[in-house]
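The chain below stands alone and is given in structure tokens; this is the form predicted together with the partner chain.
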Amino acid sequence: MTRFRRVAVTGFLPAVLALLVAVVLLGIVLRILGADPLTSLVALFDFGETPRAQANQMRSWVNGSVPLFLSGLAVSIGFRMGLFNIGVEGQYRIAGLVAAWFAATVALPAFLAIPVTIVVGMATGALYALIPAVLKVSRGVNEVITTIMLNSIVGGLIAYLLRGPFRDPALGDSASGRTAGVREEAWFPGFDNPFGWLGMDTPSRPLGGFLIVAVLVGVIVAVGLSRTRFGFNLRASGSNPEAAATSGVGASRMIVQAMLISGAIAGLVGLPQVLGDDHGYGAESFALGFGFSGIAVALLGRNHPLGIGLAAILFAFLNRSGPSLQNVNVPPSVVLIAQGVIVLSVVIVNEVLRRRLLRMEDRKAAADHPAPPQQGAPSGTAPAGASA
């Protein structure tokens, strides 16, 4: 019963309950700017009318989930060793440039291109996320300011790079910046009818096949934390970081490894387009943000990696719901309001409901074991407060 009821707290019961405080308040934010939160809460369902629009949906439902998962998964390395890398935002889009560049310059046997592509784009991000690292290492510099500040350098940096060695030379000078195309057998595989055996009609182009790649490093992730002597070693500094250090894990190569990690898989993000959808990269065409993003979805799913795959799915589904709600005179910059709402109602929530799970195991502690008289103790209402 109290394991059941652990499992609730700690699990699912606080984003669930999150999830209906950020609805609530959402519905009373929208009713005092003067839209229609029901209005809006319906569009949200809105797929489409035809087979074929209601397929296009969740197809870019299903897409839209990878990036964000991918980046989530990169913010909780971090977060899981008080490590905040907001940097993901740089480190993918420096390796999305990188590895457009790779695939569309390097010529590579058909069964190697793929795989070294996404090596490349893994380094890539994880040497972009060294310099904080060493930053924080050797000097004492707090990741936070030289990860955004890095951020802020890869926008320019990008620019340069197309405008000048990395750009398409079959581009006019006018033009905005472009990789070459990617050669073809850089090309990631899709799905032509993924959604047939739900009875749906196929969509206009195929579901992108980087989602088995993405699930892949989810379940590497999530054993790699759990089941191996690294992944404790991560956890055990992020939670006490002095006994950590006093059993021997090095603070700073946890630092130096950690951020590595993160900036490895955070250089996956940008692929799927980059090697899917795109076949390069343009200035306008790659999609930004999702490393601001994939902190909120790290959040929202708690560290975990099944958690940021839901957090992931529910952001993706807000997302693609920005025209429906266009259509029905809610801007669509509701979508952003409402994901921040979620980020802060869940944070807010989880650390009520751990507050009350140590006060009840404290209750339940001085019930089980009386303490003698003199200290105090409340044991008068220990039962009552186990039993609530």
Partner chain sequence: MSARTAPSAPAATHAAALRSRRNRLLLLVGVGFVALSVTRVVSGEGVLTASGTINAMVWLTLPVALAGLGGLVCERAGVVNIGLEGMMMLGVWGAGFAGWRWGPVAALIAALIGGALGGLLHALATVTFGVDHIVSGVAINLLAAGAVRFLSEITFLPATGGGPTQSPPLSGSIPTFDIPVLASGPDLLGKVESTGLPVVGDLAGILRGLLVGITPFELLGVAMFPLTAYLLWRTALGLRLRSAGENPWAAESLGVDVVRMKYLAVVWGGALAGLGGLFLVMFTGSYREGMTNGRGYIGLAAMIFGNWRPGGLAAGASLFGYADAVRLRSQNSLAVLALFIFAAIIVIVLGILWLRRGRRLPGAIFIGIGVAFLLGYIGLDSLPNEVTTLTPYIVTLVVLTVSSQNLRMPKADGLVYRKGEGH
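Could you output the structure for the form predicted alone, given that the previous block was the form predicted together with the partner chain?
Below you will find a single chain and nothing else.
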């Protein structure tokens, strides 16, 4: 098999085919729901009628892609190691709460407030991810079970903290739980006119500056996985643990390290909202679901930072299109259907192409190494009973 064909089958081709299959299936679903697929497709690209509305829609799109990208990166680290870290949801929720409480209560100089708060969020996410890692290497407990349970536990833990030690004293007896406001020194700066170079209007609120952090983290992960010894050990342990152990790469150590890194990146997911938009953590306002969406983003992006970035942009584009779909009488739940169809398409197309690749390699191996001639009569001697 040529190198181009192998890269196509194992790289970008599955994602492209999956998207095409998803578009066809989504068109069928829309027709079943009584909606016009073409009208719905046009509505997806409706960014509003006024320049300000279009700028606000663009801001929502870009801001929505940042937590999806970070969540997808966190999930992909576990996938590279053969781990299924479903706990990104709980890890970023508790990390966002602790980071918000820290930034609201600890006074730091302006040049330290933001980086230290980011480190606190990453450390919290990493520590929460350490729990399933330790249980796996010490007791052999499957990480899927422990991370699901920890996701459930974190809801109760956050509810307790927001009613007790982390609660804003100014709320009094209000039922809504919220931390105190983040100190202004820890507010993450944004971009006031980010789309001026496109000839667009200024959005009502600045574009989140955490986009820069997300890009930086993506570059670090890409370089770390492809250009460092740790990245090689991680990939080797994930693909063949026995061979990696023979080479001196400890599987237990790699599991712990992979889960710590995954949890640390997960700790960044909620910080754009905590430090950039809400300047605090509220039980009712904090966005949920990014951890589970990150699984789909990582699958669609083939666990590569660049692919994850493109998948996050696609999912954020679909998320912001809900109001536009409602304008053409399409229920916003179609967005969730579309994302689910995309994930299923990716899984199916990946499996079909994987089997196709294996068959092609088997045929090539058979052609390169033909079976030896059957042992029997000497060469050139006709079998007994055959006519001359």
